[in-house]
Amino acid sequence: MSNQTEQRPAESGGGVAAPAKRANVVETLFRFQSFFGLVTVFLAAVIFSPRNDGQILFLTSDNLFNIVRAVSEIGIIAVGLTFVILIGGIDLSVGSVLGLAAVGSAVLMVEDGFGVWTTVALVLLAGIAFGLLQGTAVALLGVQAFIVTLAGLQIARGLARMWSGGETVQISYGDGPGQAPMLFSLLGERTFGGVVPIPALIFAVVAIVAILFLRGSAYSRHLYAIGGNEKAARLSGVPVNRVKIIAFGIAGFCAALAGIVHAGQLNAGSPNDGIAYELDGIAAVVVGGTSLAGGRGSVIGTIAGALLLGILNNILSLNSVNTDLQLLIKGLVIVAAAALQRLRPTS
């Protein structure tokens, strides 16, 4: 008896809240690592730029809001990624929907004389469409997510060589026949006194809705059952089949969003605009710390993840690396985020 009294205060006070606080710590660090990695390559970025008259050519409000605009696209597909990886999904269609909508929104309005609107609406929809035909697949018919949208990549670059001709659909504006509503070029211009790009802007309120969809949704929460354990979230009641269906049509929505982004700022629809898109999307995601078996993650880290790797990619553009090995020091970076991952202690 007097033993048990003993060890009760060597206990609480050190043989286990000492690694239960350290759990914690752990735990935090790996919750919050793509904000860390953030940090640190920003960091880098600026003790690595090239310098002119002293001025850190990094650190310059062009350069900075040039990488919010570059990675504008990939940040909104990766978004949308996100809710199909929180369920254990995969979804490669997203680069060729991008490149669907280019042309969609090019040829809605430069062949078929629709105004900006109801271009927007009608490819906003089809690619709404085009992800809750996937998420039924894979939902309903049980066929694997990565066969389904494998074949959904292939599916959408054909019909937006189809819709195209194979050709790429230049845009000009103007009032006449064959040219498109100046409205729709602003995708291409900066606002806030030619600051910040619209792209920008429009990533951003993407962004926002996606954090506080997930945050106050009922929705999320069967998200991340159905990632953590599809078994006992479809016992506990959650509509497994269509929390899975709605998170792809949201994946086709942002790869549509962003597919009309890229035709306003190149002023054209290309059948080949957004190949390997999809990859740098999953990248955003996995570098973001969301889990690619599911259940884990969040859309804060897959910004901060598309940001990361813009700032990659811009600061070993300023020094001229070879593009090559901006190839392979990105690819050790998602591995090394892949990684932390698996090394991340089960909660």
Second form
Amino acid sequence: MSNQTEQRPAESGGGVAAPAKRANVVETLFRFQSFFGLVTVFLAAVIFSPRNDGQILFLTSDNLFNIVRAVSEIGIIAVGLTFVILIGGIDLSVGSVLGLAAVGSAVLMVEDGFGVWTTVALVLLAGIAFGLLQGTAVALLGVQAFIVTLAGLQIARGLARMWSGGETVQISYGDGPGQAPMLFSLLGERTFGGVVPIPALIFAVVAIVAILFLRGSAYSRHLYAIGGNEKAARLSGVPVNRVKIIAFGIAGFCAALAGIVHAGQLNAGSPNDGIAYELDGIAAVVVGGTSLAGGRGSVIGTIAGALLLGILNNILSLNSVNTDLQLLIKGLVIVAAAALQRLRPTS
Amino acid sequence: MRKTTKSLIAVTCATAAFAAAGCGTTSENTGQVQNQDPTKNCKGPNEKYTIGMSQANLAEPYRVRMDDDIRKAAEKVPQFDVQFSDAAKDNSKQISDVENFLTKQVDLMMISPNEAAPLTDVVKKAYNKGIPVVVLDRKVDGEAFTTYVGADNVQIGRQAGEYFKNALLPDGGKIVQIKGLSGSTPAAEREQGFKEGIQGSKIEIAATADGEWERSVGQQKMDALLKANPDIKAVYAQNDPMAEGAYLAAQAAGRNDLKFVGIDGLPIPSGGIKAVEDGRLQATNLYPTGGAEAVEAAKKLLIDCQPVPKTQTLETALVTKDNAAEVYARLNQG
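Now show me the form predicted in complex with its partner chain, since the one above was the form predicted alone.
After this comes the whole thing, all chains and molecules, with the earlier chain placed first.
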């Protein structure tokens, strides 16, 4: 977002005053599409919320934090996906990597007796390595990201099944052998008066770090440049391969982090964790206004997109909307968001 | 840069708003199991009650039927309004589903958990809030629930084994077993029970394949099993869809002499009882959904203010051609 925001006015700065101004308004509307969408859905949720003795159930603190907790894993994944999608790539492996990381966290602590920090470090390193490998295949071998990460999806799932012996590895806490340190159980807990779920805090930190990282860094300029026009970027001296590989590494890191959070929240690592999460993540990115063609979008948009889908899930459930109809409505929202992007004026 | 700053401020404000909304109240901590009076929510027959039913998935016909059984039984209790959610085999989603029911302040919770360990904490949270919890089919860890309603998988496996020993293959012979998804508890328990059931007979399990509970996988695995074990006489499948798949594979291979036994006995047109009636399966073992019993427990707790037993093990029954039509009709009446 940051670079784009800075570049755009410069590009269109020389235009005739009046039309340019109107174009700016339209442009702003579209740029913050996901934010307006989020506000709209939030207000709709307040209006349509079931009430109890005049209390708006949607707005109860428990409920709002439940939403953020439920969104946190997909949100973290989606932040990582944003980097890959900004360069016009895709990462289909993130759901499986989440499963692998969840299984890994459980096995390392419960069966291998590692401490929390060693486990977290090892799992995150494995996630980064997995992403970097995929990125290398995309950048250096020139295989399409869709294919590489489709293979990655299978490989990570296979590794998760092998590592766990095909069974859910349960995490119980304590000091004895076969038990995980109490510290890890914090992930499933709530803090600040028992209200704020720790996964939501982790999501917030990831989001802020990603926003700051994308704000004006050279790496971020390179990301947008590659997504906009890879050839031109290469010709103007952007280290295209390196930027690409790092983007996949970031996606792998985020997926592994989400997997650690997942294992902590559920007190278990199951080889079937995270199936189809990549699709929810991509949905959040798309609803957040990032173009799958690359070059346009933002982490802030992705976060708004993830929250929007989370609120939508929540309010539909609170109103006991039939599950089949829920799927239909969510599908329509994704299509609408993508269609709005097509309408957005190109500069 | 300016706009970026603005949006950062916007996000910060939103976060602050969320945090502010959070102040003032505290949620239940998931700590110790509190001893509760299970009939605390009982307000007698003149009140309305909302019940939340969290289903693990609706991909299996067995679970669709469970929801239907609950719906049907609840229709006869005018005080009850049952709301359903579908976790689509996702533990995280099921936790959210339960939390949403808590937000809606349901009077009673029913849950058929996707997996025990991940769902235990949130079920405990509901229970500690004083909401009666009826657990169906699959269990949760510990004691933080009001009542468990389900059939015994070891027992149903044993029943299937005894049918092989006493009726199907009294002289013994080789059979194959098609298991459910490896790693799932019902698969292990149905195998253990079956082995107990055939003990002391001359029946030998020549091979076991993982059919993942699915018809198509059962068919695929049976193709290979038939090639490797041409001398088998019968197939024990841990559910009816896999038995039907195996039947199709045997038909394609021209093995009309083989006998098939499944488990579940769903009383629906595509279910095991009809397959027995039509002669594709020799027998199926009725694995009741417990839907009606769960509603009965809810009625006792909320309307009659009566306690219910902690565990209610459902009766299973063998369904053969002799009683298939009668069982089908009985399970679908009213």
